[in-house]
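For reference, the chain that follows is the form predicted on its own, supplied as structure tokens.
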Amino acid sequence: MSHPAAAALSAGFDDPVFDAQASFRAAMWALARPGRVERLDARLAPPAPLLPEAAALALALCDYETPIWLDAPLAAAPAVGAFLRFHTGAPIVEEPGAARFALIADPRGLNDFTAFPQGSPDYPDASVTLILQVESFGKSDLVLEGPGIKGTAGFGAAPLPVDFVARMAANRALFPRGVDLLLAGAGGVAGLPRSVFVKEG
């Protein structure tokens, strides 16, 4: 008879290759077309408070070479770390400065971006990707400009940090250094790479 914990951990992608590729493609398209919500069909039941969409991105993007940092709500649920370690092989790190990916269940309490690796002029890709869980996409209270956007594009997601526009402006000023953001939830994923300009709508 299998142990209940082992049974819970076994619930990854139904089709590991196909589902991981589909989630990876959605993430790449999201970063290539900032602000456009790509469908993310995440048939996963990860431990709370990890959302299926964020879990799908983690399973598709992370491996034993990509340390993951969890924010307080996720770190407080031991089953979340166990799920991620089991399915990705990625180490869970306690310091945000050691992460290559960071999973954020509560964007309103998100650490300052400078707490995470920003890359260097020679190695700008040695930076973090932040995966923010959101409850909804919708009301376009932000305006985006930059590569991958024709003219400008409206964008909205909730919840976000109250100082989100200022954070993104500071992040853009570091380019080509800086962090990239994936917003996951509500059946989709949207990307806000470091190259994007974010303004109030």
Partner chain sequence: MSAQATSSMPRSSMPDITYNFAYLDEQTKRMIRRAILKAIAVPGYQVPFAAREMPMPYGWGTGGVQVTAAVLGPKDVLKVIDQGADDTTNAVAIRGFFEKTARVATTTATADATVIQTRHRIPETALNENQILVYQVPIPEPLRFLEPRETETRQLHALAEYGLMHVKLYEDIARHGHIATTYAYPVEVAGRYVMDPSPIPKFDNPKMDDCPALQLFGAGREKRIYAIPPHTRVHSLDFEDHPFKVQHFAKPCALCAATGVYLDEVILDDKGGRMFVCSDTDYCNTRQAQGHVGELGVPAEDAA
Given for the second form:
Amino acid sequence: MSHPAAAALSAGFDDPVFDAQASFRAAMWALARPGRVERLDARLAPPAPLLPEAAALALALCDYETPIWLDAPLAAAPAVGAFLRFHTGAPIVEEPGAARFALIADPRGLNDFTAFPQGSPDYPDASVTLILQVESFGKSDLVLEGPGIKGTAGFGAAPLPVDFVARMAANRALFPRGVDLLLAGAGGVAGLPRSVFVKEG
Amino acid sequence: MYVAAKGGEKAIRNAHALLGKRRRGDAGLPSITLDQIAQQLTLAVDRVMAEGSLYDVELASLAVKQARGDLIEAIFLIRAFRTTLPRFGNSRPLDTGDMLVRRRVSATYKDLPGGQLLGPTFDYTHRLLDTALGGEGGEYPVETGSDAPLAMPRVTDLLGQEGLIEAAPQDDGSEPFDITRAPVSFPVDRATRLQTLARGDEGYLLALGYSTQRGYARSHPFVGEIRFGDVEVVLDVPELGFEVSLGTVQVTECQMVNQFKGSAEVPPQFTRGYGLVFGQCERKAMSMALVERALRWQELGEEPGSPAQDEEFVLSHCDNVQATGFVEHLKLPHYVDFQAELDLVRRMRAESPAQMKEAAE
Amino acid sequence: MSAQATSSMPRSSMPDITYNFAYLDEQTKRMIRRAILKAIAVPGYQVPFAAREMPMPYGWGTGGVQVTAAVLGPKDVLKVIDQGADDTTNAVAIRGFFEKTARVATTTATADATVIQTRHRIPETALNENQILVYQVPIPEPLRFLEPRETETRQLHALAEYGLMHVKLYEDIARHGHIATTYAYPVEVAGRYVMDPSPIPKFDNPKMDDCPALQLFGAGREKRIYAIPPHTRVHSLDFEDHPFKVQHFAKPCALCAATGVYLDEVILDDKGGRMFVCSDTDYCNTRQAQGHVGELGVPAEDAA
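May I ask for the structure of the form predicted together with the partner chain now, the form predicted on its own having been displayed?
First the chain shown before, then all remaining chains and molecules of the complex.
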């Protein structure tokens, strides 16, 4: 191996079967009930700046079939790529257009959604899932509406791209094409699937 | 007063116990061994390996025994086991040109390098019941020669030297689609077509292949070659930096040579239909080759319209494990849906002459 | 679970065969889980997935079983019903499969279950927001009987071109005076995809609308997964002059006297005697235990 970091590789799930199941279930309910923060008890210590919650989602969902794209802060830390490759077997890709999952440590610098696969009219499922690392949830400055939400729901997370509402509106307008977002951090995960309408609160 | 029928659990247990008993048959007779099945019901075992898509003689023999000789059931057992196996890697493509041949016939040349080798075949046997086999006896020593396998060139390679047959598709090095790991979408590529046919039901492909001979997508086929024998399976191990032989498998390969009138771009030449199956499954390999060729109508600019040319139809229905499951699922209770239909029929009858009130909407 | 070779084998002995939690290997579960996430993100759209062979026949619930196996965790409580009943043979067999391979707790009580796998019914007891309802689906494509080709129907969904379906339903009205589809009655999900609700009686369709539980659909043989998130609009297709209506039954359940529930017809003798009883056995048993008695029922305290 060319990475000296591999020698000090952080451990994966304690229990690969049940930890993966629990992480998936959190992500599943998060997307099924947009904006509601699901508890994600990620007992992982991945290399910085990868957060344990984002790492848990990656380990639960990624494998050799799912190319992963890393944003600049994550790509700048070779130990992150080594950790993900070792524990998931997923190829790390340079091109966001080739990704099935994208890990974003700095949502403020997030590429335009159009850089990622958004599915086709025939196969809208062939689209990326973006995993955005956030520092906190709360402060409901957004209002969500759509499948999974009874009426409307307040939502907030930080940090997010400054033009987040406009991006989500453009994403919704593409429906059934579009990208799906999982926001991970602070002991939880929230989902914003492409079906959700996001407005300023 | 009415008590609803209960006890599904007990009924299932009892049914399984009875099945076990019937499978065993007369307990006074010795239980058939897997070796006996593997050695004496070889072609049944081969079919189970081929359509079960798992090369393991011992497990296929076990499946034949457990399934009481129901080969589709045995294929199902093997498939359900196979799907749980982890993947260690993909072998290099088999080179059937390097096959150690146990049987090889060509219908296109009287003689050819390597010769015709009849091998173990039912061809030319008189289909007369051999009552000697009914007893304990039946020693059949091989009188002449040996059945040691031989290496010999492929007939289509000989034809190819003259450019009379289309070139075999080149391996472009890309990873082939894997129908067991990804859902198929239409239209399919060659790898998907061949994989699907290779595990397809022998009887189904036989009927479709037969239909092409009777004029439904006639392709003027000749058996360029059928060969059956042993091929080495080789795995590249990147960590080791060299290849490792995993052993040999027996396969039957059929290359059909079919007429082709040519087109604006391509001069008249022969085309290929290809069949490859685990074990000695000649009927299946031939049928597969006929159907494979028929499915290529679009690529060769032929007229469509026959059942064997209909890719979505042919490939969606050739898996006998899927087919038997869905046909047999009609045995499951459907009384909820039936009740809904019953209600509708009664209502529609009631609406014409007024009668039948009890279950009306 | 392990399979041992028969001891009579003279040759090598067969190795033990062991299976993962809930039978499926982890890679397969991940693949199914990814499909479930996309299915939830695009309600009503059929996500292709690489369904595996299962140790039960295609058509007998392999899609539902794979979805259940992918979502199931050690703390789940599983209920399995077929035709509304917990004790039908296939429900018993599937429940036994998960008891054996996942050692999860099982129940027949709808309210106690966290995951309910069903074939052809939605329980009468209202579902709650912590529950997952997993449907077994034989033919996921609602347009299949109008257009057998996947290549065509995929286009129709892409274009949201559902005229064919409306024409079919309207032809029924022209011929019979009403829509002649009584089960697997097509629905429109979240205003976009027309979806097959699996062969539930249309009686159950309204339960899908704005349901607090997550509804997942698995079609193994056809290799499709689709979903309805909680609180999603599910509209049964109809026409202004022919609004959607469900079946109703003239009599209450003969055992528990419930009304407004789906009933099975039971033939009692060969002289035309028949009765109607709840198809949902848990619902019926619970009501009987609460003291409700139908005209052919037995008061709870008298039953041995």
